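One chain follows as C-alpha cells, the form predicted alone.
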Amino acid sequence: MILDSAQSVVIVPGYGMAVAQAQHAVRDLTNILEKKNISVRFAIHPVAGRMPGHMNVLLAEAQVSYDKLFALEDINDDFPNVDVALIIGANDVVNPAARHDKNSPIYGMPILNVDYAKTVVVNKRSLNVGYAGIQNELFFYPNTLMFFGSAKEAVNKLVNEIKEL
C-alpha cells in the first residue's frame, strides 16, 4: 500500500539484488508501478556491489532503461521529495553514520542520503552489517522499514502484492 499511495520512489539497488539476481524482478517491479503512474528511479553509489558499474550492467542486462539510473551527486539533493525510497540489499552505502560518527570506518565516504526520503523500505535477508561490519542506523530510524526476505523473492512478492491492489 505504501508504494501503491506514492508519486515518486526511488530504488537503490546494491549487492544483494546482485546476489540474488533479482534485476528482472526490480524491472517488473519498475513497470508495474510507472503502469500506475508513479515516478520510478534508481540511485546509484559509485561503490555498491563488488565493483563500479555493478548496478549499471545488471540493470541494463535487466533491460532498465539507462535514463532512470541516477549517480550519487545527481539525485541526492532530491530525497527530501521522494514518497519512497527502496532499498534493495544495500548496507553501507546508505548508513547516515558516514556523515556524523567520526568512530565509523565509513566516517566521510559519501552516501546516499536516502534517509531524507519520507519513507524508507530496506530489503534484506537480515540486520546483518554490511562490507564494512558496522551497524546500519538507518535500519532503526523511525521513518524506515524493514522488509526482509532475499531480493528476488522479497521484489516478486511486491509485484504481486501490487497486482492484487
Contents of the next structure:
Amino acid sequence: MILDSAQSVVIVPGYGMAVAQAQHAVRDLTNILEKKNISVRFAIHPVAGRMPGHMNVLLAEAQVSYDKLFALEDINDDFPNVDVALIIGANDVVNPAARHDKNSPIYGMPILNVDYAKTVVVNKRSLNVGYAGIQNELFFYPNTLMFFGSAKEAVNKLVNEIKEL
Amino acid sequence: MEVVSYLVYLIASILFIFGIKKLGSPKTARQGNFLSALAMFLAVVITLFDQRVLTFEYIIIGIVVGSAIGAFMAIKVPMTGMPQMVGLLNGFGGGASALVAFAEYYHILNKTNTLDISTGVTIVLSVLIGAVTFTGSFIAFGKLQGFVTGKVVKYPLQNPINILLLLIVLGLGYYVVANPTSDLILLAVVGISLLLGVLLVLPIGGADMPVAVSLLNSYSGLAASMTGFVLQNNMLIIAGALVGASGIILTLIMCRGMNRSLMNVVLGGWADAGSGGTGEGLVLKVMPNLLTLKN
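Could you please show the structure of the form predicted in complex with its partner chain, as a counterpart to the form predicted alone just displayed?
Expanding to the full complex; the earlier chain stays at the top.
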C-alpha cells in the first residue's frame, strides 16, 4: 500500500480538516505511521484554514508536536524527496496553476509544491472549488490520487486499514 | 494612590508586550494568553479603584452579564467560527472606544465649556474609527455567519461615494474641533461613520472576510489608542497601539500569503474572478475505498 511503503510523508492540512474536526484522527494517523518508522511532517501554508495559525492551533490541540510543523518556506524545497504528500481538505494553497498559469486568478500566490512529491493523495469531500472559486489542476495530475470523503471519516478509514496490515 | 495606579498600568503594559511576544510561537502561546489576560485583569481592577466611579451597581451587572456571554462563547464557538467571533468582539471594542470618547466630550464640555485642539482631534478620531469598526465588524460577522450575502457587493460610483463620505466626515470633524460646543455635528460624525463602516465592508467577498476582520481588529486598536489619548491613559495608548500594529501585520501576512495587495482585498477583487475551467476531459483517479491504495 502506498502509505505503507513510503519513507517520507508530508501532510498538508486545510480548511476541510478544521470543518470536519479531523485533527485527532490525523494525530492517530501520524502516530501509526511513525510506529512503522515512516517520517511524518506537516506543511502549513500561511493562509491554510483562512487564518494564519489556524492549523497550528488545531494540531496543537490534538497534541501533534510543534517540531513536526513546517512553514511553507522551510519545507517547499524538500517535496521532490517526499514519497507521499497527503492533502487533507486543502485546495487553493496546493494549486500548481499559481506557479505557471498567468491567466489564473491565483497566479503568483505562494503555494506548497506538493505536486513534486512522488505520489499525491488528496482527501476532499467533493470536487467543489475552494476559497478562490477555481478548479484545481492538481487533482488531474498523473501522480495524484483522489480520496473523497469527510476528512475525519477518511483519515479514520486510513488508520484502520494500516492497522489491519 | 495615583502613583500606585500609574505603577500598575505600567506593569500591565509590560505584561501586554510580553504576552503578545509569547503569542508568536505555539509553544509559549498559552503562557502569552495568560499574561495578557492577567494584564487586562490588573488594568480593570486598578481602574475601578482609581477612576471616577459614580456607582458600582451597573459595573457589576455589566461584568456579570459580559463574563457570562464571553465564557459561553469561548466554550461553544468552534475553531472554524473563530474569525466571526473575533470580528464581533472587535466591533464591541470599537463601539466602546467611540462611546467613551463621546462621554468624555460631554464631560469636558460641561466642565470647561471648551475643548483644546489635541483633545478635540483625538475625540473625533476615536468616534470616527470606533463607529466604522463597530458597524464594519457586524457586517463582517454577518457575512461569515451567512446573515449577510457573502458575495462581492458592487454598485455604481461605489468608491467615489465612500471617498465623498470620508471627506464629509473629516470636514465635520474639523468643524467640531473648531467649534467644540456643536455637539449635533459630532452626532452627525457618528452617524456617517456608522454608515461608512457598512459601506466599506459590504464589497469585500465572504472568503476574504478574515482579512477584513484582521484589518478591523487593527482599527479597533487605533480607536482604543485614540481613546487613551483622550483619557490621558498611557496603558490604553500602549495596548491600543499593540492591537493596531499586530492587526495590520496579520493583515499583510494574509495578503502576502495570497499574493494580493490590501487594496485588491478591500475593493473586492478576487471573488469575482470566475472559475478557471471545470477540468472536463481530464482523467481523475478516484479511490472508492482505500483498498485500492494497495499496490
